[in-house]
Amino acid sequence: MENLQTLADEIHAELSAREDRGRVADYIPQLATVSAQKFGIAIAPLDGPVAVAGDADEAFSIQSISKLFTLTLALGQVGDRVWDRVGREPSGNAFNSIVQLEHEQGRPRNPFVNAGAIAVTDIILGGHRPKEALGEILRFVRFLADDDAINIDRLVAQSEQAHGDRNLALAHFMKSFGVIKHPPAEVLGVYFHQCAIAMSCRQLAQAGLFLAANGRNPRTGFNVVSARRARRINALMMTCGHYDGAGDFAFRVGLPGKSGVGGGILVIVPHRAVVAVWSPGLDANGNSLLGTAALELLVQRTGWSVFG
């Protein structure tokens, strides 16, 4: 096993000093008060300390890495009747976009587009209230990482909700198809919650684990999903992860990674470590400027690609 922890260091140090870190979002204007300096990474390997950098222990929103921890929610209660309402194609478009539902009847193109994951909390959100649905969502995260100090950021939660329009657009647009069960208020209410879920690159890489081992935390000892089911979240994450920018993702770093608008990506190492990484600043598909290079970096220095 290559250390760990010497590789952190130097990753975080390399880059540390670029100026060019892209541009922090700025559309949810709670998430634009963050410095574009924060950096940290964590790589947490499936036996052994994990070993951390910069901020790792830095709590931060996780925005859209969420719709990995429903995802799996919603497989569990439902199993495959989730694909019956979401897609499991790579889109082509931004992750907000109105364009494919409309092209595709209200069937989002797969679960970690906007669309696609506001479908998921709704079906999450069946037969409970949407405070039980949000309480169950919490549960699940602080259940994989093993850590129950993992909270919603409540500030980022009402930027998000004020200045939602587009996100309310997509449920009633789903809705008036019949892919959206519940209320689209309510929906949004529980959907922009769950993104404003706050955890460090430590919490994420450690609530990752089950995908890197076939469905079990190797830590707690608890079985999280099936083998094959790991399988297919992992393979969702390669070509869907990334937004429009999934291929470039998957040809530089070569792993299952799922990425969000504040900045961080948690990448699965499959039967080896997940990693997570978080820079603030965005590149034009949404995805952390600086959160990629050092994956890149690590890839470079490990051999860990899924392409060998």
Given for the second form:
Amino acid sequence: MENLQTLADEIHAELSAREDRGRVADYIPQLATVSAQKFGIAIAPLDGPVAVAGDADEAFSIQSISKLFTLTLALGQVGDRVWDRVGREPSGNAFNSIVQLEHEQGRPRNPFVNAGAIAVTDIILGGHRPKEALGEILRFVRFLADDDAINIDRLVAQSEQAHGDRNLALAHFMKSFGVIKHPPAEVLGVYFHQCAIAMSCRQLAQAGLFLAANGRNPRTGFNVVSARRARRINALMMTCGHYDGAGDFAFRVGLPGKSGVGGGILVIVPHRAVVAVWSPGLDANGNSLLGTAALELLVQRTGWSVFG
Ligand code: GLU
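Would you mind generating the form predicted together with glutamic acid now that we have the form predicted on its own?
Full complex below, order starting with the chain above.
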């Protein structure tokens, strides 16, 4: 296999020229202030230096990629009781859909659609004040990435808070079924801030390493989760990590991944590496257009798809 730095440089050079980059999300107005020209990639192998190219060291809004970290945290806190409240099936619906919730008595399909992630945040809130829960999430992400410089972009959080009616509706709806226990405004206060965590591709790739290495971060030596739990989280990323685009992502890339509307995608290459890409323009399903193309190219060059 070729050198990872050469690979990152090649992918960056080949895709940078592309004009069709999709649409930057604007339903959270602050996200629309980011240039569609941004493009970064970081490839972190289990051992050896991280290869980066483009804007890989610029922090961006991780948005739904945070759902991966909160799920891991909630599983650590209450174990499999998470699944009493949230399902494990792909939704086939948009990330913020409310329709399915009514059919399924307020129980979200999976922890990566908005409703499911809001229910997971409600679990983390159990017994805490919102500020403490948020502090716990931020400390956990810093611990995973081994980087205390990671922070929350308050402007993005405020912007989402001011335009978060649909998420608020999801939360109220779930509360009426007893799926969430805390006041919706408190749960969403935490949720909007977790989504507004800002990280670079390099930091994200480091934070995901435990999922590629049987639950143990190979750089810090810390056991984050058991090997079985890491495998299961990867399975959920594969089936549910790209909303109603999950099937297409598996077809084109073939790796467990989680996307966010900030334009980031984090993918796990079990037993080999973690890759993070960022390009803010999104496709119709809300997943990074150039980022997906970059991962498709990476898998073609490396043969890293889990499907052989
Ligand atoms: N904070 C965003 C929302 O709840 C996250 C969506 C995403 O990244 O897909 O709408």
